[in-house]
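Taking the form predicted on its own, here's one chain by itself in structure tokens.
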Amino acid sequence: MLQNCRPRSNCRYTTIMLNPCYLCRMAKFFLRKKIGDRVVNGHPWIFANELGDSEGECAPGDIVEVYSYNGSFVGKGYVNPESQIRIRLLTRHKNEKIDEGYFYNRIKEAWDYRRRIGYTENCRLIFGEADKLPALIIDKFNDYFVIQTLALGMDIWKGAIVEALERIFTPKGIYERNDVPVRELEGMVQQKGFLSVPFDTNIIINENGLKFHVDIENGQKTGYFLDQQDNRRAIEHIVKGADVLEAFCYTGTFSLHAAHYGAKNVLGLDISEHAVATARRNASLNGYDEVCKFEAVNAFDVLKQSAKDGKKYDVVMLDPPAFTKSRENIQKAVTGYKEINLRAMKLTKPGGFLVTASCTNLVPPQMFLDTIAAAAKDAHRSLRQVCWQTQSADHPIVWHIPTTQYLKFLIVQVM
């Protein structure tokens, strides 16, 4: 019988129910006997140099199970023979069914979840292997959800997910934001489109008592950064009366709460023209055109520029994009990362504060903070903590799972 599970074909959300594979029975896969217990104890990727034998025939993005070198069951996921991760868990359970119901279930956990801990209007309603949906996201901007199916056995339950949301939220749109490298990765094209009925991608949300244009269709990522929506609130107290400079500052959230929090007057860089003039309207939508000025240049040769001629900030915020993607550059991020932050301290003045943030996720935690102290050595300053977080809580970190916690904030006062 598991002859005939073979072709798969191009089978994909819209037929999964007919594939003739999910009435057969599980192929099995063991893992090597001296390997670490990273996957024993949490961590749902398994990798092909983890695996040793395997039983029965699969087609990449059906279920499997897994097992351990002795024959103790480990978990089921979906394998790829194409990626470098060969199988993602989705339960530890031998007789929890993989279907539209635990998709169902599992969403409806993850947005009770949400809801217990306070986000409820605007959140990343699923973060992936957080949440036992691995390479899985969705963002909930108010009644518009985006998402990324970003590994094929993910992706094959697409419609499965797209019930569930219907099912628990009834939004008014859906869209699919899957124009993103990684896919092509797990031999998927890159893609993007309504997985609802057509609506407008430009959207309003509400955060923190401002408000935000979101252009769901052509922004980055998923439109907006909602990781950073607790941190925005840790500037409050520092910036009141301040002259405030903010570099790569995207669509200006930061800078707007800046203004909103009393400061004086905010500079935001970025060197997206069409950032820029979303900060713009930011601005606008909130009354802060006044107080927050935006310009569309290159943030590292003004930081070095600004330096050089003198100016002084009483607060500096950086927040910039990922600087590597790979662990080959690794140290070329944590140079990239000194190298601005020892030009942001040069520019504040003395007890001024300095906002730092991090999204890199091969950037651990105490890399950043020796990366930090290296450049306030460099640029002969002192520097006392103000506020050390990582990304909000409607992504949650899950120990045993490194990945799950990327993002670095921190206040320091620079003297």
Ligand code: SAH
Given for the second form:
Amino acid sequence: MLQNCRPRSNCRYTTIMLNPCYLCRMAKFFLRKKIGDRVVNGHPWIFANELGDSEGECAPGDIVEVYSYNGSFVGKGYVNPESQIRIRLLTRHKNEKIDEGYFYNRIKEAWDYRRRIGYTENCRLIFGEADKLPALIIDKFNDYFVIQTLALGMDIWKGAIVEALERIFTPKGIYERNDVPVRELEGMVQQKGFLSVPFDTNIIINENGLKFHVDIENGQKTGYFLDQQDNRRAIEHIVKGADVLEAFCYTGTFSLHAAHYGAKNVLGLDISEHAVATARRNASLNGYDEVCKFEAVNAFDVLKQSAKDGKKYDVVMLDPPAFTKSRENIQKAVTGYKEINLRAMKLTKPGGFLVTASCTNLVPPQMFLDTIAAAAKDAHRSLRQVCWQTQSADHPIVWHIPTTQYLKFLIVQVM
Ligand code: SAH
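Given the form predicted on its own, corresponding form predicted together with S-adenosyl-L-homocysteine:
Zooming out: every chain and molecule, the one shown earlier first.
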């Protein structure tokens, strides 16, 4: 394997060898004849079992060319022999070079798109495959940027990505939140730290007229769940004068929106002490300490006990973490959703509202709706749909990449 010739665009041998450098001749991979149309139709992932012959040598993370079984060009992308997703395509254009300029152009395009659809202050700037940058996540919190490079072939380009951000935004800070187990599947270590000059990682962002503390270094994921930013506004009309319960509240973002939109009392529950401490600070920051109370508890237990005790709320909100990342456990995840939603319905006054979400990628929208329907049946309640939507549009859904649609968000009146 060749380890000493990277990045390809800056190959240090080109000046002393014949041009093009023989070390830089990209390896070629050929798709098997009998694979589905997924890749040809635009999906960027190529699984190990979809590949047949190959020509040339390559190192993990290298850019390689992909051809169909009969030799027509399919695209270029990065390879990792350690990963089940063996190649992730970056371009379908044979002449497009994968170099620093490629990353600059993609990030600039993604930013132009976010501005075009109205997401400027805080947004998911790069949503991986949906922005033609597989396994790259970048969240923009005003002048601060949080990066995750979740595959080796993307991690190699971290320097180019940081440089592009600096050129486009002149950020106040860039931070790497690569403390995610999925990196180990790619043979990488988990790590986090500054990619710019160090800065205070406790920042405050504005959203829908409220302020929120975001702990970039120690918060969950990139520090804040931007994917629910539009859904938080969707509760505006149902919470006026209401007694509200929010389970899995993290830093209290939905709870504070409820207070802001006129709720009488809000109780937020989360198992994380750190999240609850931040939720309380968020309540103070917005002047809602009297309306919003938060408790660090296991929400599954409290939902169960409160339902037994016959407690009732005008509005119950649920936004649990993903219940499974593996296909074998989909049924368990569905059972989990049914259970918590059933309990939440029991806690909802007749005519009150259930706000419920699921971020489990492996539970498709219809399966989630069917699960809620099954819960309603068992709870002997009927439902009237108020709102059914997905993640905010700064996390674009690309129609030929089904995994880009992952969030389910539902508001129903519980009769
Ligand atoms: N709605 C939030 C995001 C919620 S993420 C927002 O928009 O900001 C899911 C939350 O569930 C996390 O904060 C996690 O700490 C919490 N959680 C996980 N297991 C839990 C449990 N058993 N009980 C209560 N909270 C739990």
